[in-house]
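Encoded as structure tokens, the following chain is the form predicted on its own, with no partner shown.
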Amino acid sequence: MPCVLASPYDAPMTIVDTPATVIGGPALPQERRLVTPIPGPESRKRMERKSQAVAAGVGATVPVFAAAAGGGVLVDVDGNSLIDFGSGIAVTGVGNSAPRVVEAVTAQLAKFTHTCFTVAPYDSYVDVAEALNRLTPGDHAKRSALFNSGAEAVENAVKIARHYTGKQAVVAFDHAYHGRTNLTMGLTAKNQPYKNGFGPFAPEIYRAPLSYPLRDGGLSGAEAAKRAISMIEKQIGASNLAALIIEPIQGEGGFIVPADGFLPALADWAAANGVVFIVDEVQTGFARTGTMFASEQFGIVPDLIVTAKGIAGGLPLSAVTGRAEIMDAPQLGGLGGTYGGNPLACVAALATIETYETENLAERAREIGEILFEKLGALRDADPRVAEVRGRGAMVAIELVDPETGEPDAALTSAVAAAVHAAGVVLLTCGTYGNVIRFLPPLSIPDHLLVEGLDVVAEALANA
């Protein structure tokens, strides 16, 4: 029978039931369905209201207003059902409004919504810390601290490393993205739109070259690491360096997968020189790449690991987890914050982690990756504008270039994305040069939607 979903402004829409995914949230039909052009009239009205009420710097990738989402679809206020290849930027890995998450948060709402953990603690914060200590790489003694966003967690990881080492300098890498706060903007490499006009930034931040196989001229991972380490030693000096921070697979920078051996060589050098090795798994964490954390695939054990995004099924939560002696270095009261580890977010995280484990979503990410690489690999073989298909699990990207010069083609990338949005697929771009299309479907997406969405992308590229 039909189910009626009311929009936030009482514009009802009728959606005919079809089989829904077993993991994702509301029992929405798992289909791409366009009943109006994208954007439809109701979304256009909302966008006009947005322009009058919300700061202009807050953008919108797809010009629709969401009314419901679950499984592999996002339904807008006009009744269009779009295939979701974004997962809220890798947040809703377990699906939107996943049943365990909804149940857990609903139950917690009836108990209490906030006490501030640093005022009156509660079990769920400790439960999340224990789960992270168990799940993250390495069998050493660990501690965790909870925060609200990936940027906040990155900033606290740097604070902890500086306090532990008594040193100040921090090295990030080319193409990195670590957030939008003042310190994390300094760590982030890309100027536009993340840094332009917002300086000056926090001091003692330095940048080293990354392993970028497509553009490295054939450097091996070991050679790329030697290049980076040489620069660090010559320009900064290990005796001044508190931490290296790196994404195992870069996110906003273009889903760059470093060559084999690059990350282990950096980790070994850091360990030998008393430098804290921080791994930012905000986008790669929680089954996204086919293992619970991408670090596992590269054979590295971080001193500190930063998590967020996929941790709590859409609720704001982040964490720093790491070696007990490092995490325990700051003085009592040196870590915390009013909302960090909010009880609603904590129970959501516990339900989300249970879903990842009981539904074996790491394996599901690998299955999604096989489909992505098969379909996108065929695109690469047929179209010289696709320079590379790269990624791991359900975190995959294509880099688009001018086939004559090999130079990044941002205009083509934008045109493809716009056509895909108009055809009813939520798709994200990224990359320092603006020429990378990334695929981050929820792990609850059914195969038929995944294949259909990829066909839409292929058609848009062919017509661009």
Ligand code: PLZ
Contents of the next structure:
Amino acid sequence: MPCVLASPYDAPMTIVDTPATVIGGPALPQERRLVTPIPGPESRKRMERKSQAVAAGVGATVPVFAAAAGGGVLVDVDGNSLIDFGSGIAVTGVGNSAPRVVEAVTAQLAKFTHTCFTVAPYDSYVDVAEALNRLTPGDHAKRSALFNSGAEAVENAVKIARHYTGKQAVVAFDHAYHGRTNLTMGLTAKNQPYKNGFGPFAPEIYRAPLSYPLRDGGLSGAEAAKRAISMIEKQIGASNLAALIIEPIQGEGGFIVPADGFLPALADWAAANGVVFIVDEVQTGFARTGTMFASEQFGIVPDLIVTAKGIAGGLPLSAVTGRAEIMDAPQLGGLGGTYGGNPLACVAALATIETYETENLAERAREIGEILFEKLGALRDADPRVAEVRGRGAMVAIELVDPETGEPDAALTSAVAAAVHAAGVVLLTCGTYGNVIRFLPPLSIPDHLLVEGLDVVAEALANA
Ligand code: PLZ
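For comparison with the form predicted on its own, would you give the structure of this protein in the form predicted in complex with the named molecule?
Below: every chain and molecule of the assembly, starting with the one above.
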């Protein structure tokens, strides 16, 4: 029975009973609806306020202010309903304000909001640790520690690996993204906008070449691994190396899927040489790629796995999970933080994990992937500017190039993204060369919105 509630914007918000009530949160009409140009007058006003109050370095991809979001839409303060292809950068896998998350957080809010786990522990933190130990790849004994952001968890993984090995050097890869804190800026590859002017960076960080099938002349996974390992052995030496850190599919770097065999060869080399193999699944984790973790699809078992983003339905939480003997190496009190594993975030994570599992969202991610590959594959076949469609599950991208030269076309990419935003779709770009359009819809998006949003992208590309 449809009903009408007071809404955060002028037009009344119709609440309809759709599957978005199971996952994906407030049952907003699942439609693309433009009632003003994008941005509308209310968003324009707020953008002006933002520029007077918020530091200029804090950007905004789409020029609209959010009022509500759920299922596969984001509703702005002017009452426009945009199709969401970003999930807040791969965070709201279960949808925005997912019902189980709302219920769990609301109940916890009334009990206690904070004790600091390292002052007075509580069950939900331990429950999350147990869930992560159960769900992450490998059946060895594991431990977890919880933090707030992806970058903070990456830093802790490096701390733990250094402590365990007694070694200092860390290898990250070309096109890597691991965060914006000092250590993680050093691990991140791309200068603009992440590192420019923010040095000096932490010492003992080295960069190895990746497997990037479109751009490394068809090197096999084994050959690309051999190239990286040879560089590591010649320039650093395993006896100095604490850890390798890698994203199984690089996220900000361009949704780069390494050639088969690349990741297992690195993992084997690390295991044989006393080097901790850290896999950063901050963006790929939690059903996003069609399995709970992308590592499963590449046949690797991380020594330490870093998770965040999709873990808690939008609440800030991150984790390092790994081999018990490595995780237990740092001294008592060596790991912690005021807010790490906050009780609201922990109950949100438990509700989120339950949603992934009971609603089988990994399978839903694979279905979304089939639609993405079918529609984007047709685009690639018809348009030589689309050099490649790649990804796994609901983490898929197209790389745009100048068809004459094969050179990355960043200008075309931004023009397409701007046109798509204006047409009412939240769309993100990425890539070292700024020429990749990425698709990261919430797993709660209905098929018709997915198809409609992809048609908007196809039209924008045709007109660009
Ligand atoms: N590792 C693989 O993708 C975050 C960053 C967006 P935090 N990616 C989105 C931006 O512009 O800041 C990310 C990631 C991988 C680590 C991180 C860092 O996670 O939660 O943003 O710190």
